[in-house]
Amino acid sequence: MDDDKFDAIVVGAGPAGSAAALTMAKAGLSVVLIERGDKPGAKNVMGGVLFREATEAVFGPLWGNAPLERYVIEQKLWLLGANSVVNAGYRTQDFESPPYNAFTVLRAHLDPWFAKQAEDAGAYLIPETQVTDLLSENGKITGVRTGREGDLFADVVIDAEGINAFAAVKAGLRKDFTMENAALAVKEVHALPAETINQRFNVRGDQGVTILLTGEFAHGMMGSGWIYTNRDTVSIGFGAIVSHMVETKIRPNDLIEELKAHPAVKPLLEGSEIKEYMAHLIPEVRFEELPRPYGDGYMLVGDAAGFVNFMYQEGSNLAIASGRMAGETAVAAKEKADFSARSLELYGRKLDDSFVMKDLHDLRKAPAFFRSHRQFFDVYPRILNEAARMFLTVDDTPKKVRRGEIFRMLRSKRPLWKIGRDMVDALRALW
């Protein structure tokens, strides 16, 4: 570097940073993006399901030139009770053709590529690189302060540290995340050869899977399991609320062992090897403890800003979507040479008028109304698998008497008015 001055220094090179890095340096500014790890993806252990549009609005068209796992053409859903499940699905031909819906991803393989695509308009990488504070003056942030390449400094730092956000958190422009206000996760990636996954799942060439998982298995906790099938691998895991987590004493790694050892779950794994185990946090924030994501000198992005859509299971969208409008807005605040928080406020307004505010705004409600029934990931999962049990036990019992046992059932699990009560809280959270 000849200078220690940049339009712009962008803190994480995960998707939404290096989505901001590449939507500047195609401008023309001079950015400097900053990677804690060896190399971008280092320490990015999500490995799940990246969706299309989003992602070629600022990196162009993916398949055959990003390193992709597998495209979906499959969504699952199973409600596990303790031996058995219930599951929906969508399959179609639509999701089957160029240019796809969305693909299965390790983020290891991914982030290089991005940081990449960044690189090459003109950003520079800088890995290996601890950002420890952001520095300001007279209440702007101007800059950032490294363990390995001492003070840098620019007129906007664009902040995509992730959930965490030490340096963020440090200059107060984000509250930490507390236990109720965010998820850990446990994964595990399982190796089997590409023609295994492809019988066990019905899938063809580069076709690919998803399931998501709830039931008794999650304890009651608000929490969900997934699989993905990779190329020859598959991605398995579980995520909760992390305060139910430390309530109900059960250790992730007990949780995602039973998941595992689920009669539906087994065979799909059967005969593979551990290849990865990790864990790591996600933002599960409720929509009015959001920071705001823009102020004197700063943006910030991604996770950083708690930008995840729990309920559709999206946050790689959302972070490369914010990614790129903050760019956007960093581009205009530097035509204008002004990057107070006056000027960056147009990328609030950019934020607001995209699907990223408008689906969180949308959904406000979910967060607050499934940490309050979290009857929803045990109680109703068990009653429509003994419900299914029943329904579907041929034997000489009449089918009005088999019903009116299925009705006491019901009654014992759960009251009527409880359910009706439950379901009138949904429709008002939900639409």
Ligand SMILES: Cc1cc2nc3c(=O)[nH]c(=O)nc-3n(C[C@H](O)[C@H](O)[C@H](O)COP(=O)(O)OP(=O)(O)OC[C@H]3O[C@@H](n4cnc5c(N)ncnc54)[C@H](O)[C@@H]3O)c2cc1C
Second form
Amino acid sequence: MDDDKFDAIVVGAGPAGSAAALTMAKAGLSVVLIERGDKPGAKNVMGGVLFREATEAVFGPLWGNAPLERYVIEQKLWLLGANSVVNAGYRTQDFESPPYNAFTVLRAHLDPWFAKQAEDAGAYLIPETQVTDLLSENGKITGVRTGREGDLFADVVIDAEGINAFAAVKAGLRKDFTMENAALAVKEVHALPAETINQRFNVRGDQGVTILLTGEFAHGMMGSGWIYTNRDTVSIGFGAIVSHMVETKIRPNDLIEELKAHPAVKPLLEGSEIKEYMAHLIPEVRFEELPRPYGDGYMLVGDAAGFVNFMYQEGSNLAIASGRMAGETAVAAKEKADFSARSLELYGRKLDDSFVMKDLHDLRKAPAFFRSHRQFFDVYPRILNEAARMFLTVDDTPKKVRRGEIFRMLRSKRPLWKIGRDMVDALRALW
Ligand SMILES: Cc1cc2nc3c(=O)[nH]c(=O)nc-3n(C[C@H](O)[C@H](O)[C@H](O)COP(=O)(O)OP(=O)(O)OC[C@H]3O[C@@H](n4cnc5c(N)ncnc54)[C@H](O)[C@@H]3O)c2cc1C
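Switch from the form predicted on its own to the form predicted in complex with this ligand and give that structure.
So here's everything in the complex, that chain up top.
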């Protein structure tokens, strides 16, 4: 491509950008996909669980084609006490056969594959190139300014820069997300032989397990940790609202160390070698503060638009689905030769009709609820662990007396009326 005018420019080759580029290239549009990393995924971080359906709707069958780690057959929730754990989980044979439900992934392997699908469909990938500015004329976005390639022009720019979206913020398409609207997450990848992982997590072959963790180690912050099994590594991480991290003055790597030292966690990682340490922000934007994701000549997709469902730990599927919908909208706009905000409003309607906006709207009260009910992250896990210890300790105490002791312990940690009110608030906010 010699010309510097294209049908579409996509900024950022993460899941959202590659999904948008692939959708448009397949429909015959001339598409440039610009990535600042030396290759897609070089600096990208995710827990990470990839959800099959939304991903396959864009990239086709995954298992056997994409560089996946394991297919997830079991999901656990661990509520950690100081030296104990109360756990819940679900394991099923239904997730043990193709097409599977979800996969563990490492982004450094996955993102190049996503981008390659877009390239194979005809998109032109430009790596190692940062978009420094979005260009505009009479209020319409007309192209991008890059450090290496100079100015490039297009009928539409799809901004898939991820959470910081510096170019989009600079151009006034979105505000900066505040410390209240973002979580800081840190993650380590630990190498272990596949057979050791299988034994420790009670799986075989390519089966995988995810563990979501919260409790005392979170120091009352609105946050959670995770442990995911990969092929021959284990990912462990923790994320919490940035303002809570600042308030507690705990360094994220101290939190990870604390988590790794917990007696329930330590045996899972024993003898492992740390291969990678990463930190990244995750949008946790209040519904009413989400930016309008389109305007004259542009659309915002994925994290750049704040599309993360923090309650369900979902981001990649929202990114890919929004990338696809933005791509489809650009194709429709090209047919009408109209890239105005009125034409691109179709993207807004597609989002509203999809799980992306329906889920974010459904959970719109959750961020405020959890910010004002932080007892769910420390007090309740502590009470549950204490109650379990008392209930399961066998000694000379008659059971009826023990039940009374548990009831008194419960009341001493949190008055019953407050527990009742918390449960009603939870139902109102989350159901
Ligand atoms: C620690 C952590 C754990 C997570 N776990 C999960 C999980 O288990 N499951 C899940 O579904 N989601 C998870 N998420 C969320 C998920 O990773 C994101 O929602 C998803 O990656 C968003 O994709 P994206 O393409 O919008 O943005 P990104 O993945 O951030 O990609 C943006 C891309 O744009 C490039 N870029 C940025 N600025 C420029 C520029 N100016 N010029 C050129 N290129 C640029 C970047 O280098 C990057 O490649 C997690 C996130 C984090 C941080």
